[in-house]
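A lone chain, given as C-alpha cells: the form predicted on its own.
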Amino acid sequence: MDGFLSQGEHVVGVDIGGTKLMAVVYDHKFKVKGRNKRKSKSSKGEPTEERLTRTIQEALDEAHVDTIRGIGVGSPGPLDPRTGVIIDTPNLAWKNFPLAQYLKKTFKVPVVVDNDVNVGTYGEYRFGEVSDCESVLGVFPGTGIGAGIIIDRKVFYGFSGAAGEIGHMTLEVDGPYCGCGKRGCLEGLASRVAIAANVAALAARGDAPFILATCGTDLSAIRSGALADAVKAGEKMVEGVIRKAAYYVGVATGNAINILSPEAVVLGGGLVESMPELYLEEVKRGIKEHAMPFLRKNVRIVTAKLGDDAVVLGAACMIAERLGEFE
C-alpha cells in the first residue's frame, strides 16, 4: 500500500489506549522504522500528552528520523474527528482536550485524530483481509463494544460524526444496564465487563474453580487471556457465558448487516483474539439467525489479522492519505 507518499517521507501511526500508548514511524511503503510503547498512566502523575509526547519523540529517534509529513492517531472517544478534540476520556483525564491541536503546534506537521475502533477497522481494511472490498463493518468486542463502518473505501461518519456505536444497540428492552445508562444494550450484555461479572458470579458459587484460583472474583483480573484459559481448562459454564456474549455480538451484527448490507464485517479485539474459533462461530450463527438470507449472502466473515498495528497502521494511512488537504 503505497503512493501516498514519496520515497523517503514518513509519517507517524499513534494507538491511544486505556492502558498503553504506541506510535510507530512508518515509510514511503508503511514498512515500520521505529516503535515506542509505554503505559497511558504515569506512577508520577505525569500527563498523558507529555507520555504521549515521548512517546513519538522515542520512536522517531529509534528511526533515526528528523522530518515526517504528518501523524495520525486513534484515541478512545468520545471525540470530534473533524477538529481532533477529545470529548471526554475519564481514564486519561482529558476533557475537551484539543489533541490535534496539541501535537500540530508540538511536532510541527498535520494531525488527523479519530476514533480508534474506527482507526483500526481502516488499517485491517487497507492493509488486512479485506483490501480488495468497498464496504467493510469492523466490530470489536472489548472493555466496550464499538464498530466501524467503511463505506465507498471511506470511512462513514455519520451526521454527528460518531457513527458506529453498535455496542449501544438495543437487544432486550428490559435487560440490565449499560454504562451509558440505557438498558439492554449490546455492550451491557456482551462486553469483556458484562463477560467477567456473569464468570466471577460462577466462581463465587464454586462454578468456575480455574477462574477462582487465578482470577478470584476481581472483574479487573477476569481479562480476555483469563477466560480462554479457562475454556481450555474444560469450564463448560464459562465457555457457555462467553458463547451467549458473542452470539449477543453476532445478533447485532446481523442486525448491521440488514441496515448496511457491508461486503465484509471484520472481528477484532482482545476477546476475538484469545478464542477465534469459538467466536467466530458464535458470530455467524448470530448473524445466520437475525440478518435476512438475500443481506448476508456472500457476506464474508473474518477475524482481523494486524493485531496491536490495526490502529497505528490505519492512523498512519489516514494521515498519509490526507496530507493534501493541509497543503
The other form holds:
Protein chains: 2
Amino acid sequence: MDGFLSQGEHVVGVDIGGTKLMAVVYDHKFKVKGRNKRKSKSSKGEPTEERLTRTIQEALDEAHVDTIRGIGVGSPGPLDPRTGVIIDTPNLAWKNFPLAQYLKKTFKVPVVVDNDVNVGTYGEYRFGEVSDCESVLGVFPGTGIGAGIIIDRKVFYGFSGAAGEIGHMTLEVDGPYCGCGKRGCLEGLASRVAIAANVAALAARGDAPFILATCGTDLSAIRSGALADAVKAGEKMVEGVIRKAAYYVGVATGNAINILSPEAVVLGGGLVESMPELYLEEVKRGIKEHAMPFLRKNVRIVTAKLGDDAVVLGAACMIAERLGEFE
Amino acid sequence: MDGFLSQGEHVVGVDIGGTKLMAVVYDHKFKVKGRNKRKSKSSKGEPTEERLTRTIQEALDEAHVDTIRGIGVGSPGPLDPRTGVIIDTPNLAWKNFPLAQYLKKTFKVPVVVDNDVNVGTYGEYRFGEVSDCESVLGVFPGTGIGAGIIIDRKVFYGFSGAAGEIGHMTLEVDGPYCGCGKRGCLEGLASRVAIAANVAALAARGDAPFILATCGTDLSAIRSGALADAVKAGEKMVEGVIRKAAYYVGVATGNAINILSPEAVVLGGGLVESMPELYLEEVKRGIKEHAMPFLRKNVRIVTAKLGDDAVVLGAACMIAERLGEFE
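Same protein, different condition: the form predicted on its own was shown, now please give the form predicted in complex with a further copy of the same chain.
Starting with the chain above, the whole complex follows.
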C-alpha cells in the first residue's frame, strides 16, 4: 500500500462525523504522523468549517509537517463527490457548502470529499483483509445503514453519484415506517434506532431489566455498547431483537449480492464492532438464505478491521491515489 | 451502430429459447440479410445442437452468405459467458455443454455465448432508445424474471459472472414460495406463473369468466396474450392481479436503482409487450414509491422496442464488437 507518494510526502485524512471531527497526517507509507480530534459541535457557536481547519492544523503541528500533498475527507451525505459540495448535513448545519473548495483555498492543496460510507469501505478495502479482491460491498449498520461499492478496484458511484443506498431497500412492502417516509426499508427494520425502539418497548414492559437499569427507555441512550452489554448480561429478548435486525441486514446484503455479485462483503459500524460474532452469524444466515447459491459461492464475508480509522485511512488513500487528476 | 464490421462482412445472431431457435444473418450495418427459425425440440429426437447448426446454415443460405466473421448467441442460463459452456438448461437437455466450442468448430469462426437476458438488454441498449446512456438496467418479466446490467456501456457480470439476479430478490421475508426454494422472491410474487396461479384461482371460483372460457384453470394455458385479452374484456380482478405483480417488479427495480443507480431502465418480455401501458404505469409507481428521490431523478424508464429481435440483434452486436479479442 504505497507507491502513490514519494518519501517525505504527506497527506491528511479527515473524518467528519455527527459527533466528532478527526484529522490524521500520514506519511508516504500511510504511517500515522499526527492526529487530532474534537467534538463536531462548538459550545461557543464556532462554525464547523473553522473547527475543521483547526483540527487539521493541529494534526499537522503534532506531526511537525508543514507541507502536504492533499487532503481526503469522508463526510456524512448527501454530498456531491464530483464537486465536493455538502448538500445537506443537518447535524453540522451545512447546506450546499463547498467543502472541497473551502479546504483547497485554506490549505492550498488538492482535496477530495466523499461519502463517509464510500470512504470507510475504501479504507477497509485497501488496508483490510480483502484487498486482493476486485469488487467489494461494504455494509455499515448504525443509526443509518449505508453501503459502499467497489467495482474494478474503484469506488462505484453510478449515474446519480449515490449508488449503494442499501438502507432504503424495501424488504417488507407494508413494513414499519422508515425515516425516509417509506415503509419496510432495511433502516426501518434494522438500524440502531429500530433496534432501540424494540428494546425500549421490552424495557418499558419489564422484559429487559438490564437495559432499563442502564439506559432507561430513551432511544438515544440505547447505544451499541449498551446493547452488547445487555446480551452479555443474558437478556435473551434483547439478543433476539438484535439477531432479527442483523438477519434483515443479511437479507438485504443477499439481495445486493444477487444484483452486484461482489467478491467480498465487509461489515462495519458500531453494531458490528460491539457484537462481531453474533452479528456476523446472523448476516451470514441471511445471505445464505437469500442470495442464490451460484452468486454467494466463494464470496468472502468479513468484519471491518480498522475501527475508527477506516474513514481517515480511506480518505488519505483516496487523495493520494488521485493526485494525478489535479496536476 | 456500425464501424465494427467492414462492408461485405457479416455476423450471425442466435436466440436459443425454450420453445424456438432463431438465427439471423446481419450485414456490416446490422441489416437483416437472412433469418431462420424452428422449434427448439425435435419430435424425432434430433439433438438441439444439430438443430441449431441447421437453423444457422439455413439462415446463411437464405442470405446467400458463405463466409461470416462470427456468431453471437443468447441462451437461457445458467451458463458461463467466459467459456461459453451451458451449465444446465433443462428444457434443452444440455448439461455442461460447450456450446461456444461446438459452434466454433462447426462454423470455424469466433463465437460468444451469453445469458439471453444480458444479450436482450444489450440489444435494447444498442439499438433502442437509451443508447446514449452509460448505464442501463434491463428487466424482463416472464416465466422467470431476469435482469441485465450495463455499466460503462458494457455488460456487467460481477465476480460470479451472473450479476443481475433480480428475480430472486427477497421482497417479503415470509412471502409465497418461489421455484428456487426460497420465499418471497420477486419471481414468487410477480412472474407469469405467479400471476397465472392467482388468476386461475379467480377463474376456478367464478371471478374471471373470460379466463375460464379461454384458458381454463391450467396455469400453462394462462399466457401473457390471454391475460391482456382478459384485461381488455374488462376482468377487473385479473387486472388487479397483474397490476400488483407489475408493482412488485417496480419495487424490485426501485431497490436495484438504489443499489446500482443506473441512468435508464428498459422493461421487456412477454408481459410488458402485451400490456405495455398498464405494466409501465405500475412499475413506475413502484419505482417512485421505493427508489430514493435522488437516485431515481432523471432516470429514464422505457419499454423495450425490439420485441423478438432483441436477443439476435444483441448477440450479433456483441460478437461484432468483440472480434478483436479473437485475433
